[in-house]
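A single chain comes next, written as structure tokens; it is the form predicted on its own.
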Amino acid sequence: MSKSITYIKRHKKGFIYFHWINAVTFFLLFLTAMPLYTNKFLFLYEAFGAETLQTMHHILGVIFILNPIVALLITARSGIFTLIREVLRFDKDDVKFLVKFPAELIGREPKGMPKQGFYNGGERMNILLQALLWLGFVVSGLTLWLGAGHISPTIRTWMIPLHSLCADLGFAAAIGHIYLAIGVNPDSFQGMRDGTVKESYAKHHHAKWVDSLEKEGKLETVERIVK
């Protein structure tokens, strides 16, 4: 039996592209670096050659660095500015959310969950973490790649564990992000597919945002027939 479901427009295409380019390049960067850390991935050297893999890592690194810059300046300005504003608006409701959120990780519905904005408290913390990791990657990666003869060997040596730490934290955060998007709140994944989310999901998880759109008369909805 078919039914009509209301979706709310959430992300523009430029921001969706920014998200997926960031995700894909990160995992490819992680993969191309793995032979340096474990023999189990030495087959990549045998398949592509160490020099080729290093070149791929550098090219992917340039894309990883430029992606948020291009998004901020050209392709996803409104989405990036929203992201920045949301992080700067971290308030007591976000703290309450973070206290109650662990219950969602094990499939429970926390009682008294405060209303959340465009991004909830957990997403805001993740955004801040990703921004710091990106900065850590850029500084350490460029220092290791281009710093020979220009930056002291001591500083470059310290960049190796920094780069590795950023990779480890980034990978852990990415796995957690995927688990939450697919396992805990699968409706949220729709937002990064076509830019819309179910109205019921939005009102439950981002009520402050929906309320503000309704108040300003900017709520854009799409009706879809689902079997």
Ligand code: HEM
Second form
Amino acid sequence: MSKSITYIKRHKKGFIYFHWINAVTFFLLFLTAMPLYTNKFLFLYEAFGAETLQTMHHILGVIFILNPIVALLITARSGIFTLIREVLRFDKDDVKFLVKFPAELIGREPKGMPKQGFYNGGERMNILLQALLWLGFVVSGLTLWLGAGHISPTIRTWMIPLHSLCADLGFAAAIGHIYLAIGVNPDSFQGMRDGTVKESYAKHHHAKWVDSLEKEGKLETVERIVK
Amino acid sequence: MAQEMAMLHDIARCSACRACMVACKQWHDLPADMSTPFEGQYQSHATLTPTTWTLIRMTEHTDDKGKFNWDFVKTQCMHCGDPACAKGCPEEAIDKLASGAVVINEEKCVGCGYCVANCPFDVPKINPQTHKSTKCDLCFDRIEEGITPSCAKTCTADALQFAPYEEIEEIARQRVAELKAEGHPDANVYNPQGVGGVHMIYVLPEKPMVYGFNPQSKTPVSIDIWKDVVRPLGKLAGAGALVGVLGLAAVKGLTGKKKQDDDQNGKGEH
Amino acid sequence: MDLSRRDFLKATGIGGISLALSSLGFDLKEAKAAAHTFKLEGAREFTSICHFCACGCGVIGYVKDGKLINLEGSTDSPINRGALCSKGLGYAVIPNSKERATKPLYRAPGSDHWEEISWDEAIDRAAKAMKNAREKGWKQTEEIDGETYEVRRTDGLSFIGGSQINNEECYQNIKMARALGVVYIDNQTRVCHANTPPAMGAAFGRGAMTNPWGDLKNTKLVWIEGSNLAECHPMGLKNVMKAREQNGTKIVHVDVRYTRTSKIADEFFQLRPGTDIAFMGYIISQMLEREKFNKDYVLRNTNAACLLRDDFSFHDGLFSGFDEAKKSYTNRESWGYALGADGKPQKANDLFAPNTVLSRLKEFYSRYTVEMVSNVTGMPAEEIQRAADIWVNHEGPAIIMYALGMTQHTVGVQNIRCFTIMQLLKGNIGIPGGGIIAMRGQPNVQASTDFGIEFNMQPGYLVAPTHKTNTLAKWTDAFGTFRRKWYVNMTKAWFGEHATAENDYGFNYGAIRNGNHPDSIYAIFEDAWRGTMHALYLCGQNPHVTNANAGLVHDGLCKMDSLVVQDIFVNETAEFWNRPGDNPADIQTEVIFLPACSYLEREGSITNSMRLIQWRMKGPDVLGDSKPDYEINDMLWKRIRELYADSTDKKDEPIKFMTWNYRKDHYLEDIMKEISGYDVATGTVVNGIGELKDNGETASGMWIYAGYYGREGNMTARRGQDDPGNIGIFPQFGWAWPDNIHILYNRASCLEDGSPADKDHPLVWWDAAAGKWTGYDVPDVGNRTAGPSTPAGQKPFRMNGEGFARIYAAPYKDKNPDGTTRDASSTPVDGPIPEHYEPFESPTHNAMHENENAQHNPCIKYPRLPEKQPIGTKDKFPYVLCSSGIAEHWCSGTVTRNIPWLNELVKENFVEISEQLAKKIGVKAGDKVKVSSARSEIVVKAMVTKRAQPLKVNGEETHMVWMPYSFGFKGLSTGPSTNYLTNDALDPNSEEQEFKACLVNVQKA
Ligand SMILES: Nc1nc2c(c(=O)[nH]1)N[C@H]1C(S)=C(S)[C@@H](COP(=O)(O)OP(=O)(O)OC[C@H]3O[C@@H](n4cnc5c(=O)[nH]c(N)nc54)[C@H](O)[C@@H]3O)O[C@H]1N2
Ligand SMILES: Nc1nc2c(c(=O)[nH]1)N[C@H]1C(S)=C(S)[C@@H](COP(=O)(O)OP(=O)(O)OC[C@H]3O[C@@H](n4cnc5c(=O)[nH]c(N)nc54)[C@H](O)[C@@H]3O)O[C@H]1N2
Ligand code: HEM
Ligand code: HEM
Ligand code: SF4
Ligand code: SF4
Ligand code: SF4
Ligand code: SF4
Ligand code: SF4
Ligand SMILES: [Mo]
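Please give the other form, namely the form predicted in complex with this ligand, since only the form predicted on its own has been shown so far.
Following is the full complex, with the preceding chain placed first.
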């Protein structure tokens, strides 16, 4: 039996690329630096060579820095603007959402969830956090990498804990984020694959967004036959 | 227990013959480093380099009395009592030996550069060829054989001395007294306590700043924050996140049936 | 030489803190367990003597698989106690250096490259080239001053070098040269310390540094004038530091520039190059005026109270007896003593009676007022006064340390004479913590001078015969029976059975010089330019970089037939035909290069500045096909001799008769025995000078080294650590000439009765009970059983004809009872008292004299070769250039510019200028500037520094600039040679040039 499901266009190609490049470099950066973080990962240095991994960390760092910039300027302007706009629009509903949201984590359906925009309160928090961490990584990472002789040693010494802190928070947040994306809301995952989400999912989770799209007549839908 | 040793550089006596620089390279088989071009200065290198573990800095200054001074300062690892480099080394590749020598273990070093960032005296340098951190090792191998470190042994003006810590402290005190009597009221021993004291002690005729020394140098607290707060917290957070997520998934798997609302609320079936 | 390993470790172990540590409970074993294998484990140790300066530091090397793996100072050396300077350490790369030439090389006339050739071919070519040149330039007779003399010499072949090779090699070289009839022979001493022996000799009878390094610790005042101790004799500094530590000794530095020595000194006084006589003249005047001198010492030990002739005069800057046309003092009689009926100098009762030495001196220097001296030197009057006060008021022993700042002037001898006067007045000669530390430069320049690798000397400071002294009788009349004995021992050693009483022990196998013509290192290239000098054998010197007016060296070489170079590197002189910018095809000189091995690769003895002879052991294997110099010398001489095997020409007899009986497996030992001396009949070696006879029964190649290989064997290899009296003498460490005396003239430390004048610091004394002189040092008494009441026991300065020291250098011959000359005292040719004259090229007029003949030293003859020796004047070349060594490089730089560790410290040539001058010519540090003189111009970077300061000279602001001279076009670091600029006007006493002052211009390049 097959049925036709309506999908709504949510993310543009450029933004999807941006996301995945970001996601992958993030993990590779994490991995390439892990041996420094804990000796349990020293085997990585032994396997690939400390210098190689550190060089990779630096190259990936460059990608990690450039990716959002390129996205903002060229490839995913609207997607990034959306991110920024959404973060700036954080409101009462988002607070309510955050209060009620935890139940979703274990698969429950919280009652009286307020309607959510393009990104919900949690996502908005995530965006903000990731943006700040990005800045933290960039500043601390570049200082550690290239700062010798240019930046005062006292400042430089602080970059190590800062960088570590970013990695800690970033990692924890990423885990949560992935869990939500894969474990809790697999439907959202679709959005990061082909840019569309089920209409039903969208209406349920991002009602404000769907409403506004409808009002503006900008709702683009795609029908798909599902077996 | 091994004896704690120390080296002394008596700035008033140093002639900048730079034998110590060559002695260091000779003993450690370090190649010459021509990275600093000649631009009308005597000083050979702008800073320590991966193959230059000790450098005589040569500066000119005219003091309050209008007297011209040519100052020579031997820079090298200070062999801190509380070495930031060792503390902050993620690989524990830097050992503080009983003799006071702070020594990089090449085998363990992964060249991350944290010691470079942490050292309050800008000492360690990563050698790009070997990708290891490098610096003066106080000739610990010689000390173990009962031989004076190469630079101190060769000093042509007896400006460098090497002896048990207390002896050096005593010599330094005496020299400062002498310098004061000779008309250097600001003479002092440079042995910054902020880094736990050093095993490379200086006798300075004038205030430390004159020679580019910071009396306030200290082992950065950021290392403690990093080691004692950030890292444990980070590990906790990382592990917590993982465990949490797994736990959540487990709970979810046990309690909630798969959410199907999206599908059900989907637009019509065909 | 045969030390068991255990002793060896004890003696030389690189040592340090182990004793301290074990006594403090440092558990070495425990510590060791933690570490990896120690670098030196399993290596073979050997000791040697540093190859650079004449401090003569002991080194200890470590060899693994025939290769040197470590080099440092040996702790048992009393000189350096484990330390080495940057150069001494840097030498560690030389035994393995890829830059070394390790194959004999040949450069054909007109060729633009070297070819590798076999040793056989190289030696054959070298021998033939030398033979050809010898024949081409042979002079059997010569007309001199209107008379014909048999001269038996060649003017076509020349020898240069000696300071870089061991004693035994020096001896081979001098024998070769003398056998060939070569008189154009010279070594580094010419350009370095040639002015020292005539000056010190004129005062004390010997030309050498008086006190050993180890004794410096006993002094209370160190007066460093004209020396860059910290940079050029670092271990001299180390010993001075001991004095400062123990006695709170004051260190005074008088120099023309602020150097690293000034930094460690307590007081620094700056003056203009070449004006020290004015400065010291004032100090001497103050000592005499204020009567602040050691009256007792002066009366006992010097000619201070001697009466002088009253026909002496000094007018307009000239002493009596000057011949303007000849530019020389042709009549020096008036400078002499008013001799008594016995032909001996007479002493007045009152030191300042009319015509005593001291009253003449006092009057002479009364012209040196502080204002006058300030005008001349550029030193402010208060500073001059302060400096004088330090010296004049000082109590206790003081030493004067000097080197090239004094010697390298056209008034070099008289500069140093001032020191001898200052120290004799203070009573500081012959005592611990006193003396004049004349610091030789090159590692073995002391010995190459001892061995007479000089045109004017034979081994042991016996004057080389000239037309005026062309027979043994005439020679003896001039220099005395005292020295005849040594001469005869030398020729006996040289000509063996051919030296007989009948032929004056072979005196006549030797060449006769033209006494009017100095055959110095400068003459070699001038005569090459003139076309009469055809070949040069160069052994370890680099005149293309280091001679003054070096362009002339190049041009001279271009005109020679052959050049034979024996060196460890192909230096600039060897490759002169390949100078950048020249076309090799235009240069027809053939060059044969003989690769020597480095000092670490061979054994032999070497003599440092304090006359200490030390032994060098062989360390690593020789590199490639290079060979020890003594082996090369041996091959070369044997080949030359072969070439003459069939000759029946009388002129070739010295070649055939010259002894050369050295067993292959005891080669150096045999040479040493010959130098030291032996009984001709039995072959037994002598133990000292005292055993030499004047009748041919003994032979000794060089009397002053007699005993250095004695019946106990090789004295130079001794490493005894005893220091009786704790004076710093270490009599059982190596062996010092003469007779292992360490503090020369130490008899002067005793009263007439032979007891120490300073009871608290005895040095030597007469032991009445034992009936001999004894003490901590070997007493400097000719016959040690001659009591203080006998004439021989009463000569504090026994090497002077007078038997005492000469504050005033009167010409004097001491007669034997039979009327023959016993000994003669020498007098500088330019005056018995030092007088200030301007440097040859000077930025000002001589403030002391209007007389044009007295602007500079009146006896200078210059230019000698006008087309090659232009003279610069102040209008075009307003600044004074001083050039000298720098701590991190060595002389021509051949060796040090091939040591990367030293190149990183000093990377290129430069000119040091003041901020004021930089501003004036619009440059800043690091900018390129053109430095030009009347002779040439070069471009280097400017070092702008507060260390350099202009001086007010005769009311005018005067700038001095400074350059090192250690650069050339070969090696790992290259740069233009400073010596293209310098000037080769010479001190008339010694033919030494004025490196420390010439005129240049400096402009933005
Ligand atoms: N590092 C190093 N060491 C060396 C050498 C080297 O090339 N490099 N060379 C070796 C040799 S061969 C020698 S001979 C010795 C030389 O040793 P030094 O004589 O100590 O060396 P210099 O620097 O030539 O000259 C000594 C000082 O004399 C000063 N001076 C110049 N003119 C005058 C003057 O008119 N009056 C006074 N009062 N001072 C003056 C110079 O500024 C300099 O500081 O060093 C030996 N040691
Ligand atoms: N402008 C200026 N010029 C100066 C001076 C100055 O103060 N100013 N100083 C002068 C003085 S004091 C001196 S002494 C001279 C020095 O002048 P040089 O003697 O010409 O200079 P070095 O560099 O010592 O040259 C020694 C040579 O010996 C070679 N050599 C080294 N070891 C051995 C060995 O074992 N065997 C052989 N066969 N060769 C060996 C070296 O490679 C080098 O080529 O320079 C003089 N020139
Ligand atoms: C902006 C880009 C980044 C740059 C320039 C950068 C640079 C660096 C540098 C220079 C180091 C020191 C060691 C080395 O040189 O390898 C380092 C360490 C590290 N980096 Fe990055 N990095 C960046 C981003 C990231 C990201 C995104 C992560 C992922 C979480 C990360 C994780 C780490 C970790 C965990 C360490 C070790 C920290 C510690 O030992 O406490 N970095 N980084
Ligand atoms: C396997 C790993 C990952 C998956 C499956 C995943 C999935 C997703 C999905 C499905 C979305 C879209 C949510 C939506 O449309 O509303 C999203 C958005 C986003 N992702 Fe990821 N992601 C991953 C890794 C990462 C990583 C490592 C980062 C950052 C370090 C990241 C940062 C973001 C951000 C900032 C957004 C937008 C806001 C948000 O939706 O939370 N993602 N991700
Ligand atoms: S060896 Fe001694 S005198 Fe020479 S530069 Fe080093 S510390 Fe100074
Ligand atoms: S000076 Fe720097 S490198 Fe040396 S011990 Fe102290 S912190 Fe470590
Ligand atoms: S570079 Fe080496 S020694 Fe320095 S902190 Fe990193 S691992 Fe440790
Ligand atoms: S102690 Fe050893 S490693 Fe350190 S500067 Fe001196 S010679 Fe070099
Ligand atoms: S150059 Fe002179 S001071 Fe330096 S190590 Fe050699 S002998 Fe000693
Ligand atoms: Mo010299």
